[in-house]
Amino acid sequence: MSFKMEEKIISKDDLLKLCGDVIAKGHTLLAPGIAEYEQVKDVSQIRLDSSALPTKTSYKSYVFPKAEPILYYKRSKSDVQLIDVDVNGKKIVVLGAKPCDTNSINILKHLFNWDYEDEFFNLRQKHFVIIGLMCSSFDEYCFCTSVGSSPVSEEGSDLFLIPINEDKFALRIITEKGKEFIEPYSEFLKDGDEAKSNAVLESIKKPEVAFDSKQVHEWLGDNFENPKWEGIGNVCLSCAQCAFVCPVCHCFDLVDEDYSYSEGRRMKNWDGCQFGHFTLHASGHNPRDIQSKRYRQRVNHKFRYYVDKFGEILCTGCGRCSRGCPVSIDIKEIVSNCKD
């Protein structure tokens, strides 16, 4: 946890040429595309552009897919086998990773780890490297700087990128695993100037405040009756895209699905609270049975609910789910109006 940064500096050539390595070593190398984080094939794909809004989703996939099997089963007469799933924990680099997007697997280490510990998620993202690049653009919808964090961020980031000119970057080595990641590239860094990349760093413009995450948490308290809800639930559509593009969102489902009339598998797959059927009971007896309370629970799982039982904010402030929502929904909106 202690570990000191290092500030070094990359040519672009030769970031390049170290993802070329990466790819040829076998490894996936992630880096955000047009719609969403693509696995980078060649080279020459890669854009490091510190200026792009966030991808429509986020990387969360590769730690946490939106289906995965967690055990195989055989049925023969009345006899059951169960056979265990083997969880190919490959490395996986992501270049170019949004502030927004690199505290995510941080924040949901939380969750995957109280009590019972996810060996799925946790196996995968030991083998992740994350190389987060400062964010130097935002829209209507971003407000990272309500919930903590920044355009220059480098929270849950291994290795961060600051862009100096056109064909240098400033090289943060921020972890360990970082650190061990850069090591046999050493030939490409030099030394690097603190000062000079700070300098970058804060003449970055960075989305205006929109509301005090704290003062929010405690009228969340005092409000979960409140006509506020329903005026929301009146407009919402249930569809739950907004926690599919969420790179923090991690609510599942866990079905069985036969392939033939004796095996089958059970699968653990993406489901979101904003469904109808998510929590209703077989007696036809629903809790949240209309969409004003399902909204409430999302706005108070991440704002209140998760920062009370972990102490962080579920929400990274990426404003995908406003960007996507098809009826305007914007949550840095509703939360900013989460006051008397």
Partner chain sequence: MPHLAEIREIIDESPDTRTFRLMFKDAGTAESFDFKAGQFAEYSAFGDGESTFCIASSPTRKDLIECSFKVYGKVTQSLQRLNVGDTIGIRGPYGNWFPLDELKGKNLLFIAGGIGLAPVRCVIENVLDKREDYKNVSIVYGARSVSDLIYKQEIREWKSRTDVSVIVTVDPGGETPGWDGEVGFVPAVIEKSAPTSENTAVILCGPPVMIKFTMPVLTNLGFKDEDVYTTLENRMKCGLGKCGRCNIGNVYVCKDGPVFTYAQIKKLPQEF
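Moving from the form predicted together with its partner chain, what structure would you give for the form predicted alone?
This part shows the chain on its own.
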């Protein structure tokens, strides 16, 4: 049986009081800053602006860290002792996440629970509470509507905020986790008016659909050797900023780091399929030896392979990869041109 959404009203002042209590309890509170999601130490830092563009990076690193130890080891003459790592299961509350970020953990769940259940990822995401915020602005790089989302999508949010005016929000309770989180703050909540909040949502202008994802999927299957890839590869710098700012890219490497002859640790570190060494074999052979093959892999992974494997597009349409590309490669434009 699916959870039935409830709607309440909360004032901005009461929302800030709620946030202050989250901080006082020792939980981690994240909110969008100028460039990234920042850990809030004082509620005066909070900037809830539905018209702001996405931050330069998402909150992905809080559920999937850039670098983390997964075990420690000690060697002796006769054996190797493995020492488990205690995973931090501390509650993390994300406030004011854009719809192009809120569903990212749900998309990543497929990969981290595919052939092996990643306890590090799962424990962290279990303790995430995501309070989404309606998005009322977009730029030329945004394309959420082309990947099945929208600026008013509640997908992935536990609670969802809709600004009614400068001092008041409609608060939609989307999941059981969201209901459990908000129950201690019932004194801050008043009965909602869905007609009023729906009118706000209907007034929001949305990015035009730039491409048909099903047509892109089909085109990619028929155009593995298309010369278009060479043209893109000649421009790309292989810097992988696109992967690192993406809320759903998840390439990683496992590396053993020795402190000394007898002690060390195994690390899980972010990696990127745009790096030349990513597919380099120990033999010296590299099946993706030029950049055109690597960028082709990036697009196919997002719009074909992940769809075939998990039924999800590996992209939220946030536009971060294009917005930050040093040579102005625009994935929306590339995918829009995936047609004969």
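Quantities reported herein were computed from a predicted structural model and do not represent experimental measurements. Only the largest set of C-alpha atoms that superpose within 1.5 Å between the two forms is called the rigid core. Positions refer to the first chain, counted from 1.
With the core held fixed, the Cα of Phe224 is displaced between the two forms by less than 2 Å.
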